[in-house]
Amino acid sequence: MNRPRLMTGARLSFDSVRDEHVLLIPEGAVKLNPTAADVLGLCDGTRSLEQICTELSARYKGADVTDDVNGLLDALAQRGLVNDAATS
């Protein structure tokens, strides 16, 4: 994936009353864990996955998180949630 961005129709959210980050989509609402609502955050479609690790590294205190950010959209991808900006 080049530049990943959310699926049309899909926001990040914060729901306050739960006290967690969630992912709303046309269907409902997937839970996301704070490093997840991070990654998310920045797939915009305009930043490339190098750009999006590299910003994340810095978040997260020089951090390795290729794999774990490549894991986490692949895995997206495949349930329609994420998808590339650079090939749509």
Contents of the next structure:
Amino acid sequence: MNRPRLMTGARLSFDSVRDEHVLLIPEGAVKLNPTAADVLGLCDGTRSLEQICTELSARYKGADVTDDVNGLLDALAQRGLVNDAATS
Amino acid sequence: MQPLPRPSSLVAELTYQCPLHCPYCSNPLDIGAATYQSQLSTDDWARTFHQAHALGVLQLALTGGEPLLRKDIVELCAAAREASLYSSLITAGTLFTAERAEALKQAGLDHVQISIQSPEPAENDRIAGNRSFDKKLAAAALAKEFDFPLTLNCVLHRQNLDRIEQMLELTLELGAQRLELANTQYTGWAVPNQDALMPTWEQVQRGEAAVQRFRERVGPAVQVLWVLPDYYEELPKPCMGGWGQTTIVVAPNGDALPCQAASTIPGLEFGNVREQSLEWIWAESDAFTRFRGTDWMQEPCASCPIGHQEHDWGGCRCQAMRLTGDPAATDPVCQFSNHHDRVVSARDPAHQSDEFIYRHLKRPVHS
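So that was the form predicted on its own. Now I'd like the form predicted in complex with the partner chain, please.
Then the entire complex follows, led off by the chain already shown.
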């Protein structure tokens, strides 16, 4: 994955009634933990995977987030929720 | 007492008017009745959207009939976005013009779902009772042009199930990212048409295999939803995710129902969004509380031998009503129901005809 972005029509939102982050998609919603919401907030199809990890690492006091970010994005890509802006 | 669940989905039936006449339409048989003549105003709907959001609803389906027949559809989409709902336009596609598409995009419509009755043009037009195939393809192209996520849906039955491979290819050709292949549910207009719609088991199996092959070939780029027909199952589906568990349906006249077919259950009292708040309707109205949870269940549900009470919630109340005369009975799709033979015998292809009774707003139809 070079430049990850959300699938067409996916929208990040905060569900204030249930007090959780969600990814709204056609006729569905995926619950997100705050970290996943942070990652997806950066997946705009212009930032590279490397840039995303660098920005997040800075936010999380220099922690190495690469494996976690890769794991999350792979899992979401398997479900078609994230794809690569560089390949289309 | 189980805690009160929170709804996640609002189905807004904006109007029962429709240019199509599909013989399996989920709308009630009496759509032409006086009770549906007075439709909600723009403000009524906008207020309902806000109340739905406050209750926890995330997803809004703008449907009908044909939602594009509402002259205020663009305003309604704007109201949905203002209420922070994710909105889907569920349309036949015939009225989806470039001007409309652009205005809807600007108003914040999130997603477009277009029905296809069959991937074969002449067959599509015969099933829809309207020459609509070419317009549907044009609508799908427009949805892509305006960067809407696009879902196609095709209701499956005996007269189109053998075209499933063609339908899957059409989905790829049109660039849709989702395809809903829903086998007909026998509610609404599908009831008087059951003999013309019931598929054979061989058709269903071939269809399922075709979907499986497609999923393996295409991967996650296209999501295919495949819903097995109830009549070929041995355990019921959790109809609507359970009665009063996830979904609120609001009819064109403001009546609020736990499912599209709930008006077929005699004696249910529906709240109306003109007179009551959605919060009261969800928590207190007779229609939503009657079959919510598990306390209402009779045997064999009451002591379910496989512990599925909160898994399938007793199945479909409307189907129980239709097949047993008792809306609190176990859904006869269930193998443990005393009336399961009524489902099994309906699979028998001996008494089948291909003639449709088309959906219309005028003459009453008795099932």
